[in-house]
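Below, in structure tokens: the form predicted on its own, a single chain.
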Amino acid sequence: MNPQLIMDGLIAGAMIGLGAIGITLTYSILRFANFAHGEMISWGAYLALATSGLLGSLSGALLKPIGPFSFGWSLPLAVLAAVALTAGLALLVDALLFGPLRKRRSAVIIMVMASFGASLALRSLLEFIFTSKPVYFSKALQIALPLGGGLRATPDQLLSLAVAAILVVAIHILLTRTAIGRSMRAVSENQQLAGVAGIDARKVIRTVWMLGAGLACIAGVMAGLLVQIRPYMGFDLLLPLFAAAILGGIGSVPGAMLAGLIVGLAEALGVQLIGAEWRAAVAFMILVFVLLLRPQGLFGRAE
């Protein structure tokens, strides 16, 4: 068995974990499965691509690769703008769709179906604007560096792993050491009681949408940088995202990232053993087994 599957699984798992954090936070606060979250990954990648191209057209120096990486300063700057734009898109969808449904106290199944409809609309709009042709942040070839033990990784891949680790630690600190984090945890436990205690639930909901969309954007940029950018990239990641969110335990940020790594490693192992066409089946089997054997996940609490 090729040991390189460990590195491949960790890289894929890091992207899955970042996306799963957004899903687990949304569910813990709003209590519904948001199927439109995958489209935030796609929109984030395309917004970063468009912004990077715009910055590159203004100054060619921004396209010059930074050290060993395949991209120039236009991409990090574009990511900052894309995170803000993706967060704004999530707030817009909430204001136009989910917010009115919450005011009507709509049933959970209505919220879920609304998110499915939003997913279709966002994906179709993305394909209409950018077409379905795959695009890339950079077509520069990178040589994988030997890491020992038969493992190899490119500088872009190592950077993605480092960024994912830093973001998970930052989000965990945000949730456990800041006022807004404590408010988010209070609202996730009991929104009505949190309101009585003076916590602004609407502010918490806005923060969750922005945080989840921002992480989805970064996951999309990582996926686009390491593979390619397509309108269906977020949709293809949706099943692994939900598998990781449920496996890690709803509301647990470290759990979502750890579960993302587990799903990524399982998919990489499945690709080597039974073929790439069965990748999605691996995530589906993990999801089924978790729901049957431990519905609360690794770090969740049984209700």
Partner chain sequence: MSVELVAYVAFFLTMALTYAVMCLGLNVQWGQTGLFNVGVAGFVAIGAYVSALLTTPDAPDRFGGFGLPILVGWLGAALATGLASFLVGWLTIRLRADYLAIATFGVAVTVQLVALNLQSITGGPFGIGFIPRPFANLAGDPLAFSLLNLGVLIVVVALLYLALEHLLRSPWGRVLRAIREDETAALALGKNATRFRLQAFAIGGAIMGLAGATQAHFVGFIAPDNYVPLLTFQVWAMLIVGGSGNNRGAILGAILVWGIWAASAGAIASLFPPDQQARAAALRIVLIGIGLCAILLLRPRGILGEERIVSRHLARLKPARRTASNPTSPEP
Given for the second form:
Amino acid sequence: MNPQLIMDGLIAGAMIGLGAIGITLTYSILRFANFAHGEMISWGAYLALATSGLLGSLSGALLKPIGPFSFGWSLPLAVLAAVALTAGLALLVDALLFGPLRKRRSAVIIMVMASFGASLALRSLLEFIFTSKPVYFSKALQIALPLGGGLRATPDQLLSLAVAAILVVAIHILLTRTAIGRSMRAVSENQQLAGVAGIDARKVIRTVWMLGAGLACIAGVMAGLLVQIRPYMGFDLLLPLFAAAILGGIGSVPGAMLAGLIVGLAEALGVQLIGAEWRAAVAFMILVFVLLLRPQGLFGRAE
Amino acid sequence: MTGPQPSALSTRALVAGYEPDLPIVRGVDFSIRSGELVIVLGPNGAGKSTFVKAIAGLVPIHSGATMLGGFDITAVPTHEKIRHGLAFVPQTENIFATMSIHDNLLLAANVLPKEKRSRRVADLYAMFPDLAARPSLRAGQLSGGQRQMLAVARALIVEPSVLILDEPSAGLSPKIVQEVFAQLKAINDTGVTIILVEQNVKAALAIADRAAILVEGQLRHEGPAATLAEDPIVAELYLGARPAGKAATP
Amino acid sequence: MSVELVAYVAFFLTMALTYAVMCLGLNVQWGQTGLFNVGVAGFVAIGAYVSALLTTPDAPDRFGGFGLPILVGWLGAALATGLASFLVGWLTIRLRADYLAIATFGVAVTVQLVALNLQSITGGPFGIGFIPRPFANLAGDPLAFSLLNLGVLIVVVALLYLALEHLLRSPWGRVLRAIREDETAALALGKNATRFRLQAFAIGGAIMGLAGATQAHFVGFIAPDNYVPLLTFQVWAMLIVGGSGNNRGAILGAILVWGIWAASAGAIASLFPPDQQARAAALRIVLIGIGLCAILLLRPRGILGEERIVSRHLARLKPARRTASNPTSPEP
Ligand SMILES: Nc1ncnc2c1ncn2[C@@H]1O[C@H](COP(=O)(O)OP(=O)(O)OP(=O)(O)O)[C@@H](O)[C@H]1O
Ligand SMILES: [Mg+2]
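Requested next: the structure of the form predicted together with the partner chain (the form predicted on its own having been shown above).
Following is the full complex, with the preceding chain placed first.
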């Protein structure tokens, strides 16, 4: 087996994992499958691209590549802004769409449908603004470094893996060790009881949107850095995201990340065995097998 | 109803229900004095849970008002009510089963000022040594009686002035019921006003000061616990077991 | 009226009616049973490809063309799609409500992928052409040809409508409604409730497959691009606009939304210079996306709303137990 496959799989898996954490969190708190989550990934990438371009035009020095990486300081700075903007976008969509539906106690499935509508509108809006032509953060080509054992990776790829790992640990600590994390778990288990215990569900919901959108933005930037930026980039990731969220067990952050890596590795394997054009079918197969064999996922409890 | 002490909690012409056109609680005037322990009785489906849930903010109030210590809390959001000193223990699912005992308590302590939190958690452990034994245990693994203890501990952590419990004895063995009720009596003796919805009439009347009987969403009878316990007509009418599902449909 | 105009109107209505068939299928799944299908395009595609394979003349560069009669193609399309729906439903209906949505979404993605890549069967990105059209021998006379095609679709829609209305009022339809509206009834039925839902999902899927087939034969040509998520979305918009749960609404919504869609094409295109037409197309999708969300927010029951065919017994029971099939947790 080609060891490079493992590296490709891990990198794709890290992006899928970050996105899946957002899906699993919004799912466990808001209780619906959010089909617009992929759009947070695409919007995050484009917002970072636009901000980075703006910063670069202000000061050319910001474009000079940092050390071994392909990008200059404009990108990390832009990511900070893009995370905030993507979180704001998620809050805006919630305020305009999901919030009113929640207030009306709409059925879960109405929320799913609304998210489907929002997904279409947001994606096409990107296409309208930026056209469907792929764009890149940086045109600089990177040499993959040998890591031993036949494994090679570019500095960008290694950085992405490290960022993903740090984020997962941070989110896990946030959920298990902090007050807001406990509140999130409480609302996810029983929103009425959480209210009685003094937890403001609206605040928790806002936090979850911001967290999910922020992670999606970072996943989008990673995808943009390592592959390319397209309006459909997030939508095409949606099936792997759902597969990972369900495989990991809804509500489980470590589960989502682990499952993301599994999906990423399986995709890489599938690409090698049956061809790149079948990549998307791998996630579907995983989804089918999970629903068939262990619908509660790896870390979920049977209902 | 004019006692020497001011009323700790009262409702005025309270109408509440899950749907706008279907009131379940239909005009209840209820009042409890500070430090009192009142039990709310009534047949299945009478609207007892709905009544207390409406006070706690979990069921929409159509009209009327709830007052807490002279302060109108009708429109106060559910999660703010605990900050005003009103604690509620629901009938079912009254703990976070997937979280540890300790996390359940920390969560509840979160409404307190930072410096008080760990002290109150320690206080509650002292009060319920069963819980202190294994704080990292997943709450869902507790026994029925211990679950009720945790639910009560969770509610007490903020030192509420009024504690409302919905059938805490449901599903417990008689011995455990006695323990739970003894605990509640002890809490009441420290000055906490308690409203106790109960089906376990005999045991509840033994610790109560007063009883109120709710039938079809309306207050049908009120009186000191002692006289009520001896009133055979009341006992036969309302305290005996009734077939479930006699909904209070108008 | 000029001949061209009549022919155009006939063409427009025929196309709209193929969507009406999809809508009727979706209505069985969603309107009648409350099952959410995010992969309508995938099921329509299965029907279109199956019928195309069965009826096209033998093609040297791919599997099939069996040259069978059109009706056989339609029947095969309905059966194959019904079976596919059954399998998806069997896998997910017993699970959480939105797992079905996710699974159907996966079906649509995968079907699209197969259509695109399994060149030896589906013709790949270029699709399948020379799909026999009904009354092809009359193609020389556009008026008669388009009117006869419209007639075929009217007959299909009318038959389907009558069959579905009959089904709705049958004991089967009443049970379905009871399951959807009354959780106690659903719980009491237990495993049987799952079976009823599964049957409804398969029937709805079969109708979508039939819709895909009729559309393919009316257009004469299919390609993977016809079955993108936008199609799913359009069918949803049609059903919601018309009023889910209402078969007449489904048909009306299809004609209305297809009309708006067709008219907006010209209007928006004229706002943009020729080199910006891709943008214009994207903007049109943005607008329909916002439109659907707005309808969900402002008029969730659609134009016609749902027909009330609840039995009197249920109608009396209902108010006491309306836990709104699946309310999300309340906003405090
Ligand atoms: N979530 C709900 N939505 C709609 N109606 C409800 C809901 N919960 C209870 N009801 C209805 O409200 C009425 C009163 O129920 P409630 O639970 O308040 O009775 P209760 O007196 O607490 O009975 P029990 O002794 O069985 O606990 C019943 O007719 C019941 O069907
Ligand atoms: Mg009750």
